[in-house]
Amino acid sequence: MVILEFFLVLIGITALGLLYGGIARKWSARIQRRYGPPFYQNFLDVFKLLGKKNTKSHGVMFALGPVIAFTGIILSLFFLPLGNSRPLLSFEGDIFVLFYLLVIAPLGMALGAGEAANPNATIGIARGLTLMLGYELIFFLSAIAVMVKFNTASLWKIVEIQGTFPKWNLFPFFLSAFAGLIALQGMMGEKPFDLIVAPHEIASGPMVEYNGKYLGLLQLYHAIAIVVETGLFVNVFLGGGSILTFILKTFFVFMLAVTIDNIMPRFRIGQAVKFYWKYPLIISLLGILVVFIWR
């Protein structure tokens, strides 16, 4: 029953990002007033993907890289509270366990995308591991002000403590939620902080060599990490709440990123990074003072 309930809700909280990718590419294309593809594209994206067979590799790093990042945010996954049901690994201090699995994915990807030898693909690797310092800082930063005032590292009991509306830590917390929101943007990937894969730009970066499966492999971890990312944010300021609710406010914020991704040009790296350690550093720290001022 325990293997069941683990399959069943990694099997849910796919297709739950597929189809949020697939609904953002439709908003996307009608903010560029395009037509676009169907909301369910990215299901038959995957599916024809998973079907073909591979016709190259560049080592065992290289077939490596995509399972690796794929059981990251399998193990990220597992940590989260889906509403208002506990996480199936939960302990006290896990939300510093899941900021770790998060970290894993892009390792992953940074070493397998290596072992290619692309120029495009080190540049993104490159660009990818320096903007970590950037946006991995601020979240914790922001979710340190959280943990502080509530003395616990359970991601579980601060969603607990929450409750419903209006007593969101996005209210109290509104300096620490604000720059976790900027943080979370750059660890999904969107504008302005897309220059990891940019694809005008690099060719998809990381991803350029791969295809067939591995690519099937990257998308499907692509559409975990939407729910895993906006679900943390949710966790943390946003209260939670039943599987409806938790769903329907991951949903806004993922759209929310996308709205912006659609409206913004693209930092270079260096301005990316000098961003993030100016602006929102300033403000998740003002947040954590507030927090020990209030106290």
Contents of the next structure:
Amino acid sequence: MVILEFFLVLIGITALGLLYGGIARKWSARIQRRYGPPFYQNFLDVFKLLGKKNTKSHGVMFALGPVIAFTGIILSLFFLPLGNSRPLLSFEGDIFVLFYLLVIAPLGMALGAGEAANPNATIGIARGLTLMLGYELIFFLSAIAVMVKFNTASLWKIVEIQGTFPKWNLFPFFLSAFAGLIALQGMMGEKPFDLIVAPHEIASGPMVEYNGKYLGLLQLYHAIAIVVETGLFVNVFLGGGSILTFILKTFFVFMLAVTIDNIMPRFRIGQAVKFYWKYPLIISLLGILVVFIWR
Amino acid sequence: MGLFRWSQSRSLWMMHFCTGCGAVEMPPTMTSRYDMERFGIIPMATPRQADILLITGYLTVKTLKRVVRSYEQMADPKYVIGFGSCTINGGMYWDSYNTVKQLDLYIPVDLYIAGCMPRPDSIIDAFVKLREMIAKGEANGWKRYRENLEWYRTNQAKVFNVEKWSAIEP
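The form predicted in complex with the partner chain is what I need now, so please give it after the form predicted on its own.
Let's see the whole complex now, leading with the same chain.
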């Protein structure tokens, strides 16, 4: 029964992520004064990629890379509360596990793309793992402010304690939430920090050699990752509520990121890490300081 | 099978191999004015991920080597669009010693866009036509290439002035 429920959640989240991606493409098209693709375009892309005839593999690890990424993101779904519905696994400290699981996917991609031995892929991997030093730190520090205040490290408890609308963590912890939002931009690879998959610069980075079914799997991974990453932010800062409000909130956070993506140029990797370790770091540290004073 | 073919016709990722002057017509086709993304067609950075290979303009013998190589790196099903008169009969380079006159001899072309230069309207028109052809199962240049590989290889070797030529294996 639990397994069946989880599969339903998995399929639902995947469809939701693909839908978000499609609406985001439409939305950026409207910002650029274009008509844009239909909102179900990402479904078509995935179907097409999965139906490709021959796919070139560069070795065992190359084929396993997307599988590892996909597995990592599915595992992280176990720990993600969807609104008021309790996640499959929740214990004291599961937020650390969730952070750890989010790292599996980039590592899997790095192992897989590394075997392709394409210089563009290598540059993309190096940038991705370096950028991680930036956004992981900031996101973690902004979550720590909440953890210290509530004296718990369980994502489910954080959702439970903060409750619905006027009691959102966003209002008391606005400094941390702001830093978290900046970290989320990098985590999702949206524009000031889209240097991992910079298509005009390094030909879509780690994905440069992936084709056909592997690329389809990576698209599915990306769709789930959108919901998991925005969901993480929503759970920590935007409170609980029914599943419907969870969907609305993740949608809003994602659309905010896409809008920022559309009006920003791209950082170089050095600039990106420098930026992260300067202003968002100060903001998130101030957020922790505020918690200690307020206590 | 129907679902896959339908989604294939609705989602085409394009690698525009910008040779010659044809490349200048691509930016207006991609951007706000003519917006080809509304047909699900977006430019892709690498041949591995692409479905359409768009050859914009004349090909020198040297470039043709790269084109064949890129074409063979693409995953089936894949489609080639010849863009402009140069790919059909050489166009204004008809008497040049160094350009390829007829692209169809070396890689299978599914669709030609005539004109020098074709306007973005006719490029969009070609994409819509290709979409219909894929939905009906008529765009099978990639099958032709597999079936007549020896013939294409002979033609390629002849123009490259070598005994035997193969794109993937050096």
